[in-house]
Amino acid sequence: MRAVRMTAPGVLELVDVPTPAAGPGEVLLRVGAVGACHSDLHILDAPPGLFPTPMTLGHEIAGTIDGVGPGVDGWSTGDRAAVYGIIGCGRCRACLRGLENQCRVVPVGGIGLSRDGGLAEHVVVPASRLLHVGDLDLAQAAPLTDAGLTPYHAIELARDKLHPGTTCVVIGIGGLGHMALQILVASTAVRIVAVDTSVAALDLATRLGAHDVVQAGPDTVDKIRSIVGPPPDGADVVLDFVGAQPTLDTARQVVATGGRLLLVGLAGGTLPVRPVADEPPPLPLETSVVVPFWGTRAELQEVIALARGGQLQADVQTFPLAEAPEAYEALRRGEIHGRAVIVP
């Protein structure tokens, strides 16, 4: 079969490899679609030895079962499923509570992270990682497993702040941010302020239900403050899906006293946390900062339910498997709208 593999750190190649076979407790999935995530770029750029090579990338996977290994119940050939990519240790306190994204033994383990992923015609996955997707388009189902799940989890972590009449600022209307907008619209009654440098992204945000849009620039903070009010008031929740220094500086300056800042993006910015400072301005008192990671299987089931109910739809840009390396380069250059999805 064909697969797109990281053959060495920073090197992504389309190669031919044997089709794997499902072992005990596993299924062989014919890949219908796999999302291209910025996290994959971090894997490619990681120092040698941090991730195994060669390895097939791709952790946002949806497909059709082609084979069932011994001991698998509840799944049959022909079933359509999305893959929950995290594989925790299964033994620590977090895993036993269903919080595999907080595993205390395996910090970043899973399909396309520590074992072969979905950028291939087939992938073997533990049956325990599968969730039914019904008649969802597989190109829609695949992004739900991260681009949908991660913002859903972040919003769940701020749910106690997202009451009617409150304000949520969403920074970065890209692959995750545009999903966050839809989740907020579907599950809250908050005022949503969307922030991005791109006019096209802000037009999308308006179509998806954002109440206010702000084009990022030198006066981003002033523009947001004109909507959320002056300190100590401000945004009750700020979701930063970029994580660059300018976006974190903005987030810090618009969150309200007692608010919550969720740092989701991985663009390398830093957020000083100190109670008293002149430069940069300190976080407001009683403000909490959370760094979400992916989500739980239970949350993914809820994300799929939103999509099957027509309340969540990914803005996708599709590529054939042979063009996966080019898709990642376009992603690196910031040329992808919504989510890039590889369709083998």
Ligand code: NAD
Second form
Amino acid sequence: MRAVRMTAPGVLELVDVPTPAAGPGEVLLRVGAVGACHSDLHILDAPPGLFPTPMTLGHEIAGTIDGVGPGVDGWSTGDRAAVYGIIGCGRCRACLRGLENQCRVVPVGGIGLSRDGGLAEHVVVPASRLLHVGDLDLAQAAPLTDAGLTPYHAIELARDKLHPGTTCVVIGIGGLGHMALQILVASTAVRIVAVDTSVAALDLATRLGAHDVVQAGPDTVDKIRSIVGPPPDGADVVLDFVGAQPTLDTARQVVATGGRLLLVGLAGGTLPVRPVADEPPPLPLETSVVVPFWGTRAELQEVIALARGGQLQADVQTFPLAEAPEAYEALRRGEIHGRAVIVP
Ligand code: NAD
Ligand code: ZN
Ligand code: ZN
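Next, give the form predicted in complex with the named molecule, keeping in mind that what was shown is the form predicted alone.
All chains and molecules follow, beginning with the one already shown.
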């Protein structure tokens, strides 16, 4: 079968590999769609040794079962499913609570992260990772598993701050950010301020229900403060889906006293944390910072329910498998709006 693999650090290639077979507890999935996540670019850019090579990338997968391994109950050939990408140890304190995204044994283990992913005609996954998608289009189902799940989880971690009438600043309206906006619209009554460097991303944000949009530039902080109020007031919640130094500097200067800053993006910025001895302090008093990772299986089921109910729909740009490397280059250049989805 054809697969798009990281054959060496930084090298993404379309190659021929043997079709894998499902082992005990696993299914063979005919891949229907795979989302191209910005994290795949971080994986490609990572120092040698951090991720296995060769490895098929793709951790945002939906497909149709094509074969069932020994000991699998409840799933049959022809069933359509979305794949929860994390594979925790299943035995640690976190996994036992269903928080596989906090596994204390396997920190970043998963499909397309530590074993072959879905950028191929077929992928083998543990049956325990499958969720029913009903009649959702597979190109819609795939982005739910990360671009939908990760913002959903981050918003869950800020739910106690998202009262009606409060403000939420969302930085980075790409794959994750444009899903975050819809989740906020569907599940809160907050005022949403969308921030991006790209005008096209901000147009998408307005269409999806953002109340204010701010084009990032030298005066981003002032522009956002004019909407959410100057310190010690500010945004009750800031979701940073970029995580670069400029966005983190913006985030910490617009979050309210007692607010919450969720650092989701992995662009390599750092956040200084010091008590009030400094003037001005790097973070307002009583602010909490969370560094969310992906989400839980239970949350993915809720994300799928939102989509099946018509309240969450990825803005999708599709590419055939052979064009996956070009799709990632377009993502790197900032030319993808919403989510690029590879359809093998
Ligand atoms: P994306 O490329 O689709 O979207 C990024 C958006 O940010 C784009 O719209 C871009 O224009 C905008 N942007 C870039 N620089 C900006 C700046 N300085 N100011 C404002 N906007 C800016 O990426 P994505 O797939 O949505 O992923 C976003 C980030 O989240 C990536 O770093 C990715 O690795 C990370 N991620 C983290 C998790 C997690 O569990 N923590 C999960 C998935 C993705
Ligand atoms: Zn991802
Ligand atoms: Zn565990």
